[in-house]
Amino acid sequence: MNGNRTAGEGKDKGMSALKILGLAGSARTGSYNRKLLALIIDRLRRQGIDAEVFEFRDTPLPMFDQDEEAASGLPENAKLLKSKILEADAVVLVAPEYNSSVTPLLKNAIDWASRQDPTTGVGNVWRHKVIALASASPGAYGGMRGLIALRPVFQHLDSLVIAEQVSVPKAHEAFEGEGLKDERTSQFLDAMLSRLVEVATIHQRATVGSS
């Protein structure tokens, strides 16, 4: 890819900026995985991408429950989720790890979005959706362990899960002012948002050309 290029320069005709969806697997005040996709949000933004986040605090979701959904459908935050996906070229997870495996605000979220909706008829919206992964923890793994775990729900989802993924390890003391104290952590994301953008590029490419 071309560093002195923004994403929105040099496209074929047809095809619009990328937008880019973050989720935070954790809603906790101070949270370290809301703050690493704060700064990953910020770093897209300057890059010209049209990125923002869906907001688990201001938008909740109940636990998914089939008997609830047979009687009532799919509850409006769950619609509102699945579109925001559906609108996005791709998504960015940053995942906290709880007993090495994944948050249940997380998981929940992810069955959401894959669930048919009647009134519109949209199954599951990661189908083909371009992913990248995340997590920062306190301890020495940096939340590795729940990014190996949400790879194989990907896979059985359909999704494109870019092999590129960080964790940030000590997370506690991670952070200095807007970014990372650690250089190499933060070249590391750099390397994987690069990444994100070139392939979310190219299958917008792909899907405009098919159209």
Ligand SMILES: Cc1cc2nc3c(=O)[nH]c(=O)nc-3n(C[C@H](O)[C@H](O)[C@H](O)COP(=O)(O)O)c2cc1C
The other form holds:
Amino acid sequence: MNGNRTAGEGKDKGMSALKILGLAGSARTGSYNRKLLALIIDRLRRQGIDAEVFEFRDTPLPMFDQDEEAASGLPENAKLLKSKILEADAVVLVAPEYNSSVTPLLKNAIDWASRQDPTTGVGNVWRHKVIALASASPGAYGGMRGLIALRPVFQHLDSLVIAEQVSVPKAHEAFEGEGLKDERTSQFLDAMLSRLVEVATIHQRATVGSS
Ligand SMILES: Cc1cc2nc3c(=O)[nH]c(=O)nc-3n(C[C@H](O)[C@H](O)[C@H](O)COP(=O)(O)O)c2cc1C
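Could I see the form predicted together with the named molecule next, after the form predicted on its own?
What follows is the whole complex; the chain from before opens it.
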């Protein structure tokens, strides 16, 4: 990394500032995972990274239905989600676990974004996408088992999920203002984000170099 530059600044010829997209696996008002995602986005922006959230509350996706897809193609919000993932250098997913697995909201979004848009021909946008996973739960495991269930999904989709992940247990008492009470968890989060930025930068450089 170059000395005084922030991670968001273009470093080499042809490279641009990193873009990171955030997705939450819960659209609930007062969601701990949306709160954790907001904290992550804030930390990324402080590094000069162009980070934004795709809010499923504002842009809901219908439950995937292959008959509907065959009749009408992809819904507008699925096309929008695909374009946001496509233009991002990396995606951060912050999701609770439901019954030790992926929430239906998130799995539905992942499935829509994996489908080919017949109008543009754009297929699985998760392919070669750099991804970081995090979770929060009022429970003792912090939603960690949901992240374990997510990894094989992204392996199938040919994504590049970084090894570092963060789970926030006892989420109902884990936040203090906009931050996390537990210093160690906060440091793990910073370490995960540093790694995500590092891998996304290397990946962007390789992609620019090969085009
Ligand atoms: C259907 C359902 C299943 C759940 N299963 C689990 C679970 O397996 N492990 C867990 O820690 N919490 C579980 N929870 C509790 C969620 O972690 C909790 O509702 C959490 O606040 C949801 O995330 P959010 O705050 O971001 O909306 C479950 C909740 C629901 C609605």
